[in-house]
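Given next, in structure tokens, is a single chain: the form predicted alone.
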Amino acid sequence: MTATPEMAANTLDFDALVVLLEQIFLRHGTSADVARTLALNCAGAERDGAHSHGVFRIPGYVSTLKSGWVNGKAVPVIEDVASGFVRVDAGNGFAQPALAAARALLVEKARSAGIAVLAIRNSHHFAALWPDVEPFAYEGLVALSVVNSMTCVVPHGADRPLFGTNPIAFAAPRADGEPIVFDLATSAIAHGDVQIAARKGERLPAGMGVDGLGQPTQDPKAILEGGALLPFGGHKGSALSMMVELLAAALTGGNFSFEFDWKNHPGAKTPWTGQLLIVIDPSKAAGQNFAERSQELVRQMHGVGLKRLPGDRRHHQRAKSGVNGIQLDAETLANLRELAGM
């Protein structure tokens, strides 16, 4: 496709998008450190084609900050509690700055003990989860993270929602290529994808959710307006979602998906829950180099006909965006500039 002048006008490089998003966060009440961390997260998701967690999320961040629901200037309190365990009180702030503040200590402990846990509580997470784990894989580490969210998923066999979308993210290095990275919701579909479908007037595949009467529906608006999502894989996804609640909330000291009430904060969008990260140094394991073993698994997967690995599409889009820039539609870009006061 030949680029048009209009397309060029609506295209930003990654750094320019980060600066624009930083200005939005700063203008709406965050500290500089928080603004930078959140801007990098949102811009990275947009660059990599994860549109449901990119600039689509910015109005939700802004309305949440305006509502007073989250502290955009919170300073995380790091607690070094054991040889392989770090706790962080995010201070009713966002989880990503809490992770950034504790990251160096977490890596140090993982390299020393072979494995380390980071338990974040009193935190808000509103973004894709894979950016939290992927950087560890670039350092040769294996990382797993879980975070719970607000109640919007009906446990298998139940008739009312209780769990959040409760994603799980995993990252591992490999010898000859980008890390193996995946991020999946334990719900049948991510909540952000339902919102995008509703905005576009699209129907969802069967089995994604129910309406306010508990009846199956493919109408995203019916799911969002009094309905709920379903777990993926029936009882299997439901069990994993329960596991996430236990690891991300019960173990960290954060809220379960059903334990917070934002009714007195109109405009609040971010769930006030917890997050757990487990980081492993594979150099401590016996046997061959882990990254080479990862590469052998990838080779065998390709050998049986698999065309695309988890994360491949994001890495491909990242490379494409690096060359062509990040294209936004004119309305979206205008709205972002208005929020930034430009």
Given for the second form:
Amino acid sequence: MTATPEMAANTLDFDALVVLLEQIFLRHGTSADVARTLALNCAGAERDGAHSHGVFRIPGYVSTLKSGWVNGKAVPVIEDVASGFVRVDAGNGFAQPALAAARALLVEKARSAGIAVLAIRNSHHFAALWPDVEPFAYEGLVALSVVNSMTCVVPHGADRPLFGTNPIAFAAPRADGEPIVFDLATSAIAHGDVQIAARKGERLPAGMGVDGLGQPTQDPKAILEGGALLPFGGHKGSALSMMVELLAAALTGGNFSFEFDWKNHPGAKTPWTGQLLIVIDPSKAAGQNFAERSQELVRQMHGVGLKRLPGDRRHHQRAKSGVNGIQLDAETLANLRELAGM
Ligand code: NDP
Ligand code: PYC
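Condition change, the form predicted alone to the form predicted together with pyrrole-2-carboxylate (PYC):
Let us now look at the entire complex, which starts with that chain.
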């Protein structure tokens, strides 16, 4: 496609987008650290084409901050509880600054003990989960993370919603290429994608959700207005979603997806829950080099005809954004600039 002057006017490079988003967070009451961390996260998602958790989320962050539901200046409290265990109380702040604050200790423990767990509680996660795990794989570590969200998913075999959309993200290094990373909601579709479909007036594929009467629907508005989502893969996704509730909430001391009530905070959108990370140093395991072994697995997968690994689409988009910049539509960019007071 040939770039038109209008497209060029709506295109930012990564650093410029970070600065714009940082300004929005600062203007709406976060500390400088929190603004930087969330801006990098959100701009990274937009750059990688992870649109359900890119700049689309900014109005939700802003309305949440305005509602007083989250503390944008929270300072995480870190506890070194065991040789392989770190706990963080995020202080009703965002999860990403809590992870950033505990990260060095977590990596040190993973390298010395071979495995370490980070349990974050009293935290809000409103973002994609892959940015939390991918950097560990660039350092040669394997990482797994789970986070629970807000009640909107009907457990398999139940009548009413209880679970959150509860994503699971995994990252592992490989010898010749980008790390192997997947990041998936345990619901049939992420809540963010349902909102995007509703906004565009598009129907959803079958099997994603039910309306307010519990009947299957492909209308995203019926799901958002009194309906609910279904787990992916029936009882299997439902079991994984249950596991996420247990690991991200029960084990960390955070809220289950059904335990918080934001009705007295109109505009609040960020789930107030918990997050668990498990980081493993594969060099501690016996046997061959892990990155070579993961490369061999990828080689074999390609050998049987696989064209796309999870993460490939993002990395392709990241490379494109590096060359062409990050293109936003004119209305979105104007709205962001207005929120930034520019
Ligand atoms: P998708 O279903 O779009 O993708 C899930 C994973 O599968 C990704 O790693 C993706 O890689 C990969 N993938 C998709 N299609 C293919 C394919 N054809 N072949 C191989 N791999 C493929 O993601 P979801 O809709 O489940 O989740 C979207 C985002 O929403 C996630 O980032 C998640 O963390 C976030 N989320 C956040 C929540 C929160 O509480 N913070 C709650 C729920 C979701 P690729 O990225 O390269 O396309
Ligand atoms: O897309 O399901 C989702 C989601 C929930 C919280 C943040 N994102």
